[in-house]
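There is one chain below, alone, in structure tokens, taken in the form predicted alone.
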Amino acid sequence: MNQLLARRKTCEGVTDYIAQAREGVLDAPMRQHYHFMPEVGWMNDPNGLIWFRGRYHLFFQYNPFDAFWGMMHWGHAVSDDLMHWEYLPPALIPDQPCDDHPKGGCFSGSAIEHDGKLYLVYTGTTNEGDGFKQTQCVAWSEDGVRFEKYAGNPVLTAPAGYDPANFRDPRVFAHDGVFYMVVGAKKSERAQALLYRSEDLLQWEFVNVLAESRGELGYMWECPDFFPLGDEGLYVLMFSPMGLGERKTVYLVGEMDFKTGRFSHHISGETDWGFDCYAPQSFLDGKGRRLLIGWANAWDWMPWWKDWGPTYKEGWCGAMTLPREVVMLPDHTLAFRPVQEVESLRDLPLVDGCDLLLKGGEARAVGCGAAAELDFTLDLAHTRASAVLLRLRVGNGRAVEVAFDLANAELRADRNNADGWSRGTCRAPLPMKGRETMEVRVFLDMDSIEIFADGGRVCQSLNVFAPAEQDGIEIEARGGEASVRDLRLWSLRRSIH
């Protein structure tokens, strides 16, 4: 048992491992046929994220011994087109007394390139007996598959004042010639996102505190990104924030001060309305594209969680959302619309550009899909009625409900019967004026529901766990008629196994 327990903490035993136990799991009936996964056992955050030498490269939370969450590793994938992953060894082993704990392990961070070599900057997490402590720590490669720790590790640990235990997630970044880190921490029970700087990425100083929460935006930040974006020099602090219950990402949109390390912001947003949408992460392509990135999941404390899905009964757990661009608008606020490259999955179209006048209480079934893209325009001009109701995954009596409240100006989905398992109806406020039309795109996989409504201002995910028979979809006015035009229905093509 110690010499099997000994070869798992090395990245040969690792690989070793994942090729046996991927055996009758890569083809299992929940498995997703185009959303991101882990090959076998327990996924969560992206970590990582970086367009490197002509590939994408995703890196992930990972427990490859369990479908539960347990010492994390980082998982890794690379792919020319973000649609077709090639799985790699896993990057890092918690092999390290920083980040060797069966509770702890190598916690979530970014990459960057320096000097031709790949650096991971990472959280790693144990417990010395006196409560868990998390420092920053270093690992690079030459070649960007095999990574090799620094021996100095960790490199920045939690300043005085603070607790060891949230101190965590860091964001590496490069303005003028300097590289930069934000660190998630929290301080009296309020979140603070700290800035440090560094000429070599091993040697860190303290600049200031970023930003913070006063007690509005929680007592923690996960997973703090922080990124320029568009033509006005302007900057977006992103964040899963601890303490606000449904709101699972925010983002702040403002100026950025270099010389006092203090981030001003005068908007704020949610990337996404939906249950299933946490720690994002971003970064830029090799097209010039802010890309992000989220875990298709979240954590116990939102007060409509139940549990983490029955995929675990597969051997394996989490998915990743669609990749998805980030696109600054005229008024600061931010949209997230699906890549391009996801069109490249589509087959025949099984709708094609289809017009539906719906009289009030009519519904209409408009194709089947349970691995599928939908997309169609609400003629808001020629629309009088309240409401018009979205049915995904119809059968067995069974379906997941999404209303485009337009008396409320609301989005809902409810998945309270959508397979026996989920729970919960997400809602999101629906920008309604002086619109004549609205977008919406919907993207069905085998456990995982995404909208995007309104150019990508307004996104809901949410995970279903319905079987592959239950695919029907339906569309309905309510209290009055209904003009949907151009609806367009496409099967998608499996691209991940």
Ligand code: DQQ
Given for the second form:
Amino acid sequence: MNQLLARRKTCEGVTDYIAQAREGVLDAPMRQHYHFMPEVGWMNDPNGLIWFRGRYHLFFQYNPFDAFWGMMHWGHAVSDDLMHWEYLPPALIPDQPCDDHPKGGCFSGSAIEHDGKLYLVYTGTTNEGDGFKQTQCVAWSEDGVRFEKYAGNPVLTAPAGYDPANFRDPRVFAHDGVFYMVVGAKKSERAQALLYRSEDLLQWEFVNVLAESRGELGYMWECPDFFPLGDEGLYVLMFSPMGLGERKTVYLVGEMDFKTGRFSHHISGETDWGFDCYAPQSFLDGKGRRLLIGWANAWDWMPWWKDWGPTYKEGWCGAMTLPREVVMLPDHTLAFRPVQEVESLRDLPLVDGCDLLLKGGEARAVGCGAAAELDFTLDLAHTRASAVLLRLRVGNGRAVEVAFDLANAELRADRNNADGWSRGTCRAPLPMKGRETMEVRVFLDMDSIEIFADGGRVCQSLNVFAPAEQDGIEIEARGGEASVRDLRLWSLRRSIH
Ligand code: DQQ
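Switching from the form predicted alone: structure of the form predicted together with ligand DQQ?
Next comes the full complex, this chain leading.
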């Protein structure tokens, strides 16, 4: 191995490379203003989210050397408020026989505190010529910055009968003084989540198949997450399924039996209905909130996928969704709401609580914003329109059209004429029954739009790569009048470069 390559296998070498490469990237025009993204290079899944010693730690799948996926590292950043992030040196470098393949590396995983140290549990992916092999590995840190890999890695290999190329994304948690790990696995072309237990995070014993697909939930579950929620003793299993068509971030709510290691669910829902939210991971923060962050993009094997967007031209690719608070509703379905901290980015309001009564066919410009928040309430009791259309990033004869299709109880975001790059229409059912009003919050950033409808019951995230000056916002009633109440618009300040 030449000297340059050897240096790229060290944390110092990678950090030096990033320090040089970032200069040309940080002020590039397509950079997001308040969504987390890598300094340089490629980023995908959020990993190891944890509240540790009073700060938020975000790790992520990272390829610093290219704006495309490959040779996975774990990038690392910390924050006090979830909005402003400080980049730290990469936490994991692919440098061990079990995790150093160019098409493998240190794959996704999770974090946990034990004995005052910060432990990372991740998937090592390698290929020694006989196919990809995925195993679970451990690393830890005394200071939360520099990590040391366990010399005894891997700590877990795929059980007999399971596909060793599909055994990944360990999710560790503690329950009644015991550590548990949930791992995504594939057996006989069906997805499973396997449950293991341990006293020390190093020696693991198989407990049971926590949950499985009988075909109806895909052939592999990536990035499983498992956590208690609400005050009725219920658990949530969330995963990103492969082989399930348009469904790509699924949650199940049900009961966990720790005696048998089996989870049974009675609710199934979608974490996000948009094109661009994948591999979400949750954690509990110091305020007792269950927070969730997803990777705001998608994979080439998804039915509607086109590409990862044009930001590779600027030397980077990938952003996270806004951090969202996960809430269990009385019917045991989940709502996902942007964390309150995002309100700290609001500038003086551009529109401050305006009520609009739109005639059928009437379109109204409500303001401008490329990095902005737009909130309003649809007053359904006084709306006869069959649809209310919201046009975002309007300009240059282009726009993203978001339709609140009241007649068909559907939310649609159409980006076919958005930017000359993106395409596709994503859809979500809108719960209309018994609704007199519907609250809507929309977050726009330079390359993304996130829509939270009906108090976060329905979320849609999608990427749009329009130029900054394409920033108009319009609203229109179709097929009758529409009453829109308390419309508010803010520019959001930049919190990240
Ligand atoms: N991304 C990681 C895997 C995971 C997938 C590799 C999901 O560990 O299954 O970068 O996006």
